[in-house]
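Only one chain is included here, represented as structure tokens and corresponding to the form predicted alone.
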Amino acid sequence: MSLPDRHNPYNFDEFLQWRKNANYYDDDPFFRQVLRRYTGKDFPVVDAEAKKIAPKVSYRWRDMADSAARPEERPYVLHYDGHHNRIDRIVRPVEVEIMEREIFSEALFARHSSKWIRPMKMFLIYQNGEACISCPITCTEGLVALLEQHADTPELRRILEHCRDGIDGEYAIGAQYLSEIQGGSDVPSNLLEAVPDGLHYRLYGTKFFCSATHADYAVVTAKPTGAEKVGLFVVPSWLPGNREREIRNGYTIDRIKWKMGTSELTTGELTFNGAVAYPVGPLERGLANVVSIVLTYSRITVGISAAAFMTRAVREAKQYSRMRSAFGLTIANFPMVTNQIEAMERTARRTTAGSFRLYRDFLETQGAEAGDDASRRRKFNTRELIMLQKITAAYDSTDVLRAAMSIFGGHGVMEDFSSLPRLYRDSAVNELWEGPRNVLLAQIHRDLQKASSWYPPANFVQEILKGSDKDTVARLAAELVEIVSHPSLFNPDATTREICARWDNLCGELTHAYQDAAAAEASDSIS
């Protein structure tokens, strides 16, 4: 029973005080278990590094990300200076520029540190959402990996040094410009032309989705003059000596896109008119290198970032439910709320464990000889799991964030009440980047069909779900065998539509089974 009180004393101070002091690492014993399980002998150094970076991520960078997300801080492009010189300057909040410098100064791509420090830091950093940080980190990671294999000229070696090791204390940022208006994810349909010019090329044409437009260098796909196959190039945003003068390298930023999510990140439409570009690797292998190196790292990151988004959302929703009362009870005591939070937490945990287990599998296949059958199967498993995880984790993340917001009631959609609406929008965008759902579903189906002569689909399920419940493995294997035997997912008939629906569902089940096994492994770790 309550009586009128014109001086309503209710406030959210208890929850706000908890949120202000929540440490993304110290307060997450499950994540520590995941690291302990999958980093192996590297755990002590990874744990120490996590404890060092956690206060910066949890407090300073969290507040900067929140501040930069205000609508009035949305970045824009300034096309001309006061003297009518074309400059195409990306104007961003000062908080973003400071945070970016500090995060890249963590030397995420340095050769001397454990390979596990990077994904650990990324998982913690991504709990603050995109914040014009996540995409640049991912793009730079792909650029570094690409150049570590193919930097065979002085220009490319210097770009690699600038991104990986820093030059004079400055760490460069990478971007990826792949999509064009006519093709989207259909990169082979690119029309951007690369014209030979001595030892380098010059690019002519347009790109339609260019994220991290403020970056120092971009990986760009284009077709050499007269060629049908897509080549791969690295394009500096400015040629030496021109950055200070704000003279772009032969391209214009035509506009910044107005996106639903990742709003702090500039995604632009560009026109190239003679931009100097350095070829990377054999030009006829451009598309293969994009997929096997650049997009592989990006898709792995989608899994890690989805896990990070969910982890923060569940942590805050769970704590809020313990403090918020309604109808005479703390809402955490309502059975429906209990069920919802348990389901969200289960999804967040299995996605976290699955992403780090997959990262371990990925590291183990890097540089491994592909000669024997076992190694060939491991590489194939990892490739397909990366795409399966990308599809499933991104989809689950949006579901979990929407459910977490509902725990807050009407406050859940208030932009100034919490960061969850921003993370929700970022998560929805994550579903589309690096290959939308349908593109990857079709690709996985084709891959399994092509491999079936040397790697039967049932064996694939048995390998990736080794140690899982036998009945579950048998059921999923039988379903996969039947679906892969269907000749094409593009036949416009009722049977194919049914197969497509089953295939969509099966891919989620396969990924969840893999993630559940990873979560069980992590839970068995000693706290």
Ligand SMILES: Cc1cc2nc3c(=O)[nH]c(=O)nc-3n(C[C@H](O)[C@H](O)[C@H](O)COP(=O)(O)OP(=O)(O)OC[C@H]3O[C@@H](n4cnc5c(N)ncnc54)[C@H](O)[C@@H]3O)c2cc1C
Second form
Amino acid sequence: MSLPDRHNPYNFDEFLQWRKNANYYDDDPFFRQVLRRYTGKDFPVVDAEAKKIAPKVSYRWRDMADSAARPEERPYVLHYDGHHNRIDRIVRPVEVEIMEREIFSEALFARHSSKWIRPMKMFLIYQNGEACISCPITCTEGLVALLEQHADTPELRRILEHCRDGIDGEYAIGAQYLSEIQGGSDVPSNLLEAVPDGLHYRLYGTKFFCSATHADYAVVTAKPTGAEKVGLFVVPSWLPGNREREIRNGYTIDRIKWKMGTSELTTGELTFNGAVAYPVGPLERGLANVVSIVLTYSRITVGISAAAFMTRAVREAKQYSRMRSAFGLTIANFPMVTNQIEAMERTARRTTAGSFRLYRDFLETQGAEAGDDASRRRKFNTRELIMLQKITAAYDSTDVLRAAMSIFGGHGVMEDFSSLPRLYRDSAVNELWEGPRNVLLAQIHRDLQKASSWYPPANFVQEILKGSDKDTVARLAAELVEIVSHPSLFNPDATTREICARWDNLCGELTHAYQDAAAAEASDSIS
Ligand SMILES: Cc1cc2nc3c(=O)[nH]c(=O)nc-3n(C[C@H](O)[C@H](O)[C@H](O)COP(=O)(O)OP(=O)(O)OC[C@H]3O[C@@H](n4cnc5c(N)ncnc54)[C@H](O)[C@@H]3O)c2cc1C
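Same protein, the form predicted in complex with the named molecule this time rather than the form predicted alone?
After this comes the whole thing, all chains and molecules, with the earlier chain placed first.
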């Protein structure tokens, strides 16, 4: 029975009190199981580090990320100072600058006692969404990995030191500028020109999607004069001594894009007019290096961040459903809601377990020579799984976020009720950058075709799904064999369209089977 009450006492205090104290690590037994399963002997040190960072990320940085997301806090570019000097200063809220300093001071890229500390911290930090932190972290990670292999000049070695170990306690931030106006997926069609100038190059032309525009250094793709192949360069945002004077290194930030997601991070349109650029690695290997090193890290990050977004969303939606009631029932008890939460939780868990299992495979195969057939296959498996995970986790994350928001009813879309709308918008960006779905689907198909002479597609399925249900493996293997035997996904005919639809679906199924096996493995580790 419900009688009128003009002093409606309803409030959300119970939920808010719970949320205020939710600790991303202590309150997540599943994540601890995943770490225990995949970090092996490193678990005690990773666990200790996780306990140390968890209060900062769960409370202090969480609040800073939320407050920086308010529309009036949006970053912008200040083109000129008061004396008509072109400065192109990226203006960000002070809490972002403080949070960035604190997070980068975690020395994420330094050589730690365990290689697992970094992905553990990333998973926790990414639960706060982009916040002008996630993209710069992974860009810096890619830049450091690139330079660890190719820093062969004093300039590049200093940049590596600045990003990895810090100089005078300050850690530099990286960015990556590949995409141009005529096509982001098609990097070989880049037009930015790199003109030789003594020991380095100078860049002329434009880039159209430049995130982390505030960064200290960017990995940039450009074509050396007269060359058809894309080379790879590292470009300082300011030449030594010019940062304090705000004199940028021969380029202008023409405009900051107005984006739906990752809004706390600027994405700029740039014109280069003689920027000094240091070549990295053999120039004719530029595309191979950017894909195999820089984009590999960014794609792994999409997997980990999708898992992190979903984990946070499910945790909050689940708790809300236990506190909210409708028609006299706690909403968690409506069978429809129970099913929805279970499905979301399953997706969040399998994505989390899958991303850490894949990180283990990545660590084990990274840098290793292809060597014998078995290690060549493992390397190939990891490469393909990173792309499979990128597209699947990004899609799942958007679906789970939308479903989690719906548990909050109308409050689900209120930007100041929870962080879920922001995570949802960030999730949509994860689908697009670092290789959109179709591009990666086409790439995986091509890779499997090329490898089929030494690695039959059926064996690929058997290897990546070792330990999975036999019937599932046989069904997916048969489907893969048929699809890979289709010569090209680019013929505009009815058969190719049907194959493309099956391929799209199969890639999701393969990834989910891999992730399910990981989730089962992680759950087993405590039984
Ligand atoms: C918020 C945001 C920030 C970004 N930041 C950066 C950044 O910092 N640095 C950077 O370099 N880039 C950045 N990007 C760019 C991003 O990587 C590109 O948007 C992406 O590579 C796609 O390029 P495009 O937008 O030109 O789309 P297009 O390449 O024009 O693609 C359009 C459509 O065609 C499809 N398509 C293309 N090729 C194929 C194919 N072979 N087979 C089938 N379908 C195909 C695509 O899947 C897509 O659906 C950012 C993008 C966003 C949204």
